[in-house]
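This document opens with one chain alone, in structure tokens, the form predicted on its own.
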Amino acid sequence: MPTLTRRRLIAGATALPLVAIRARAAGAAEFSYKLATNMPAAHPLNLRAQEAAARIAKATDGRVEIRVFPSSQLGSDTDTLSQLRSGAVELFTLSGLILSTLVPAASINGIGFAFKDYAQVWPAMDGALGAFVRGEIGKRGLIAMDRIWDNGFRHITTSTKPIARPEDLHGVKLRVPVSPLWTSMFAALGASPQSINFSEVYSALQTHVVDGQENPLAVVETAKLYEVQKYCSLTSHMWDGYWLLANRRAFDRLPQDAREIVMREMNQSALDQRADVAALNASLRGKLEGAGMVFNEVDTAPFREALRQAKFYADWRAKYGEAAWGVLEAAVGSLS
């Protein structure tokens, strides 16, 4: 499948309807499922999910229809997770760090400054660490597809000042997702973390409810956060991905061949989306600088040491347990 170009991304965004992105084969579908995401409609995650939905409709001769609802149209992350568990929504892409409110081990890939680069991320998440997390997810009545989708390495943006050292975070009101790990990490660094669902982030920044936020560059661009933020500090403080989750009861209702098709096509689109995000990240700094953002490079060693001194790693090692922590350190090296 060809890689999405920036032109295709923009064209795709303008073509998307305000409600669901739909993929319907001729005739009525036997199974019509909703796939919810919290990403803006133009984000590669939604475009590739839509392509997967189209391939699934074709491969199942129209028996399976998947409608993609971007931009938190079906509710906030926490609301949609509840809908997923009840079966009101059949499919949902969600960060493991937010999923950790239900599956504590799901946030382990987000431990601060654990992954140095993608050369560590993908072998871990496609290997033992990802398998461990999927196993924990499976205990909660959900199914996670084999391939996690890329959200990317996260960076801090602010409206007040650049963040170059840990002490620059002291007292900064920083929006974080609704996740204990995020709150714990930034509190350990001296910030004042505020848990806010993504659908409310732009307005919170615009009205200065918070001073800043942290997200991958692709999200900063597609959600237009550069309009309400001045500085971008390249902290790469955690890697974040999106598990494609399915309600187990809904998924098991599909015939075996249809389940295999859905998993195959969604996993393929996850790989395609990873390539899209990599291409975007290579060009986005220049685009965001052109929009007025000021970038600064960051030495991450002092941040990691500050977390170690604050017992952040030791505390989370105890929370995850030795088995989970051992799988993480096998992929990234010693942390605590």
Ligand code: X2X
Second form
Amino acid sequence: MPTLTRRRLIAGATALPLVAIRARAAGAAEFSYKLATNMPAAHPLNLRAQEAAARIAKATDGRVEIRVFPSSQLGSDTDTLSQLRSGAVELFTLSGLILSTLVPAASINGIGFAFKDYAQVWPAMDGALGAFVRGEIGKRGLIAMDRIWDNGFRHITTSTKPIARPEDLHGVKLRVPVSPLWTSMFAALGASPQSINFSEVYSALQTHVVDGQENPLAVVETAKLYEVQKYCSLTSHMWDGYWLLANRRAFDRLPQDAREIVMREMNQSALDQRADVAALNASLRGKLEGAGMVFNEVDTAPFREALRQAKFYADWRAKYGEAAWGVLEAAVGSLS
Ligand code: X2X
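Moving from the form predicted on its own, what structure would you give for the form predicted in complex with the named molecule?
Whole complex next, starting from this chain.
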């Protein structure tokens, strides 16, 4: 009988020897860490982070538990970055461009039209450019795992009109993430950029606080932005990725072997996630058209010329400094 069984267990529990209680406690995770993301649960960022968490639990015999919190559940990107710094959140995936509010050099991969394609992105981010940025991140009490996760090449969507030439952006109220590089770039193109955290984007578009936004197709799809946007202009104006960041004190609390397991499995999942996002970004156009979005191709040369004339490249070169700019140009060719 259940009642009897329970009573007997409870009675038995009081008599458990200390060693048995200890053994039970060791079965629970010794380290339970939160991993925050701003993406909806269905985005490959969360799916692959979840897989890494499962492999980490297994490889550490349950000592390390990582719980993934999608959709900015723990707070906006700006809030979560503060929580990461204080240690209230131990792990966080954040765009380097947003991280640049703390680590200025981290936005460098987002310079307008710097990267042509993924064949340029991965060697740079897995090579000298990524190493340079991770070094800068390391100076601020955070650790960035070696492999950056993909967000993708960003395109502009609006509820009002297609964007084909820079002039089409003039006066357009465009949501941008909270980051000086984004604001500067769209101001240079003549738009009216408004800094809004991603957690507020859907409602800002729905209520027409802004006319448009810019994001890779995997975000437009998984966050259902197609419900509140009509046009998608394929500008590919920058490549954006997510650093998987750890609070250094929290990470250093892990035993050496667990640290290595976490890094290994997270880096593996980053590679898996890159393949997912590339496949999605290549295949989603048809699906989004089916949902009613209207696409247009864009000649990017006039956009680049507008940035050049607004001294965008010269200004950011001065801000990053010659050494950093040299590392970027070594990967993508001359930008001025
Ligand atoms: O905020 C955005 O637009 C997003 C989801 O792309 C980033 O995390 C930078």
